[in-house]
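Below sits a lone chain in structure tokens, taken as the form predicted on its own.
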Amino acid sequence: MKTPFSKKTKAAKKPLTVDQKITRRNFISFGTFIVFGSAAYGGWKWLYNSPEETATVTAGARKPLRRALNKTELAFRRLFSNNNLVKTYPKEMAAKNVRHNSDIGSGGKIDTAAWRLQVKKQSGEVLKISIDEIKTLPRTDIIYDFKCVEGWDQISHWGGVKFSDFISHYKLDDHAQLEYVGLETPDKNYYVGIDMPSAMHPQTLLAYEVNEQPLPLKHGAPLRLIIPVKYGIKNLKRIGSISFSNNRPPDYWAEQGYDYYSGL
């Protein structure tokens, strides 16, 4: 029996209707979007307004971004292993018409018979090697998914000599102990710097064939780099010279603000 001193019982809370539940979820979702969107915009604005890096072998990027890219390169190089191979495919999956993007450094004709690959040794000696001499070395094929920084990819078939076999044959093993290798087109208009572990990767080729045919001009005749652990911007066409260094060699796209490492 109720007495005047009895406490009033709390009215039971009514369950939310479906519409109320939807409204609450929308409010939470919208609020979360606003918070994260504001944080992302603030981060972008901070990066956009940060000072640009001092131009050296890299340029065009904001200082914080370049620092992050450089740290990423060091992390990948510490974890890198030649046992980590890029996936390969059967020959019938290779594209018959292999895509190409740019002719920087490889436009126009070239006299293949007169062409010589110049290998610049630390001593100052320069080896001059013909394409026929390169073709006498053990031949290797690779069929893999070539990837471009623009977002496209294509399974393609390349043939040539392993870079590591080339190094061994020409007794350049001491040079392979250095940090970097630089490659440049004969006209010096295009050039890349490659970290040595990637250059010595067992799938890296000095390629002189595509689809078991001699390289056409648009694909870098007579010799190009195929380096599956890198994006296409590092796969230099029409190699004119190779050099070795403990310092980063010049790199065409790194000077435009791209990642120097450009690894996959």
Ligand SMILES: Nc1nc2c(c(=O)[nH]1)N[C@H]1C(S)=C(S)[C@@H](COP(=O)(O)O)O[C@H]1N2
Second form
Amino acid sequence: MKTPFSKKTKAAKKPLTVDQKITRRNFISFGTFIVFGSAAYGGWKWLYNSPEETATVTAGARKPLRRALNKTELAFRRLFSNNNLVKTYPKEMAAKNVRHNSDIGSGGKIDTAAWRLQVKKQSGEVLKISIDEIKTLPRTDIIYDFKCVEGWDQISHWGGVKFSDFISHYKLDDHAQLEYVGLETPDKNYYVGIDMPSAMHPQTLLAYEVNEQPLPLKHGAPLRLIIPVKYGIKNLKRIGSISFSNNRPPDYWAEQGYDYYSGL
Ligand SMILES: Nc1nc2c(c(=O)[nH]1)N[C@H]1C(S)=C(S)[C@@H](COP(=O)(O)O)O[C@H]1N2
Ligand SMILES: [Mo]
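Right, the form predicted on its own is done; let's see the coordinates for the form predicted together with the ligand.
Below is the entire complex, every chain and molecule, led by the chain shown above.
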């Protein structure tokens, strides 16, 4: 006759000994290790074997990684607002000895009197603007923490015209409806692409002064970009020309695999 306490049930309920418990735990953790380990290895293999992105304005990453980067860029761009201002500092906190970095396309001398900023309009017309003319536009100062991707930062003081003031002065508002701005050095050896919201950000300057003095050659005379919402790499020195486009303009460091957006 069967009772609720048949031998079988009792045997199953018998508590495990300490040794049995340990063996069981080891088995479970080893199993977990195998399962997740294989998954991780599989994932890595998948990434490793996935094709490289086709070289365009960015290059070198595996396709799925670039997709992930572009997705994060989109998320950041949605968060980005021209009402978010980068932190600024009192003038006294600005470095007296301003750090100097690379000079691709901005090394050597330049005749700043002969220099003209070329603005390439959609119509094909090219505006040619002298530095003296740019200096007559409304002037703005910014003292902020300049950050280089190489790992240094420094509070520095720049003066110039807001990019957005420059746009309205030269009646380029229709051009500012496009998605990107491209900037190049006169010799075209250094070039950057900037998304329009960042270019039109109220703290973005076409700068011709540092510490209230005309820009020295090493900081990009006669005119450079100061764009506090981006890393140093986007702050092109010695601007030769500016253009507008709905496609990403070529970008020197993005071609080397750096993040195209390079936002802060
Ligand atoms: N033309 C030109 N602009 C440039 C560079 C460059 O090599 N050439 N380097 C960029 C980088 S990586 C940084 S950090 C800043 C440095 O500016 P600074 O030399 O005035 O400190 O300039 C940016 N603009
Ligand atoms: Mo940099």
